[in-house]
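Quick heads-up: it's one chain on its own, the form predicted alone, in C-alpha cells.
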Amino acid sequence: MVEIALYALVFGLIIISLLSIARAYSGPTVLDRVVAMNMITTNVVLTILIFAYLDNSFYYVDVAFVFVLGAFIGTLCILKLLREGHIL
C-alpha cells in the first residue's frame, strides 16, 4: 500500500517538473527561470530518495547530496552573475 502511494507521489512530482519547465521556458524574468530550476531539482532528488526507499539500497542518498550540493552551487553562481555580471 505505502509503494502505491509513493508511485502515485513520484507521478504527482513528475508532473509538477513538467510544469515547472514550461515556467522556465515561458518565465518573464530570469528570477521566474531560477526558481522554476530549484523546483525541478528538489524534485529530482525528492524522486531520487523515493526510489532509493523503494529499492532498499541506500547508496542513492549520497547522489542526492551531491545532486542538491551541485544544483545550491550553481545557483548561486547564478546570482552572483545576475548581481555583480561575473562568477570569480
The other form holds:
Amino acid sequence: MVEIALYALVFGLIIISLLSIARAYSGPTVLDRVVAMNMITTNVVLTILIFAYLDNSFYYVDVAFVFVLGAFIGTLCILKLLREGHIL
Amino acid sequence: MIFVQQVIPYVALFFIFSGFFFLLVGVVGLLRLPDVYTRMHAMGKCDTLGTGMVLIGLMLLFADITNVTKLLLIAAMIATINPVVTHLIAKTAYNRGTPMAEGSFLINDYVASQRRRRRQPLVTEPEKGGDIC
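What would the structure be for the form predicted in complex with the partner chain, given that what you showed me was the form predicted alone?
Every chain and every other molecule in the complex is listed next, the one we just looked at coming first.
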C-alpha cells in the first residue's frame, strides 16, 4: 500500500515538474526561469529519495545530497552572472 | 509495539502527502501569480515547507539511523539554501530593474537609502536634551 502511494507521489512530482517547466518556458524574464528551475531541483531531490526507499538502495541518499549542493552552486553562479556580468 | 509498527507507515504517508499538497500549492502560485517577486515568494515558502514535510515522512519510513541522519542533513541544507537563493533572486531582480505588477508599490526603499547614505557622510545633529523641560 505504501509502495503504491509512493509511486502515485512520484507521478504527482513529475506533474509538478512539468508545470514548472511550463512556467520556465513562458517566463517573461530570466529570473522566472531561475525560480522554476529551483523548484524542479527540489522535486528531483524528492524523487531520488523516494526511489531510494522503493529500491532499498540507500546510496541514492548521498546522490541526493550532492545534487542539492550542486544545484545550489549552479543557482549562485547564474545569479552572480546576472548581477555582475561575470562569474569569477 | 506491533500497533506502533502498524501505525507508522500511515503517519509517514500523512506527512508525505501533506508535503505534496504544499508543493502543489507552490506550483499553482508559480503559474498564477503576476510577478517575479510574488512567484519567488510562492516558491520560497511552499517549497521549503513541502520538502521538509516529505523528508519527515521519509525519515519515518526509512527508520535507519545513518539514513535518517543523512535525510536530516538534506532537510537542514534545503531549509538554509532556499531562503538564501530567494533573497539573492529578489536582490538580482531589484538591481536589474525588473518591473513589478501593476498596482504594487514599494515601501522603505532600503537599497537606495544605503546608497544615499554612502554617498553623503552622515550629518549628526547636536543633541538638544537638556533644554526640553
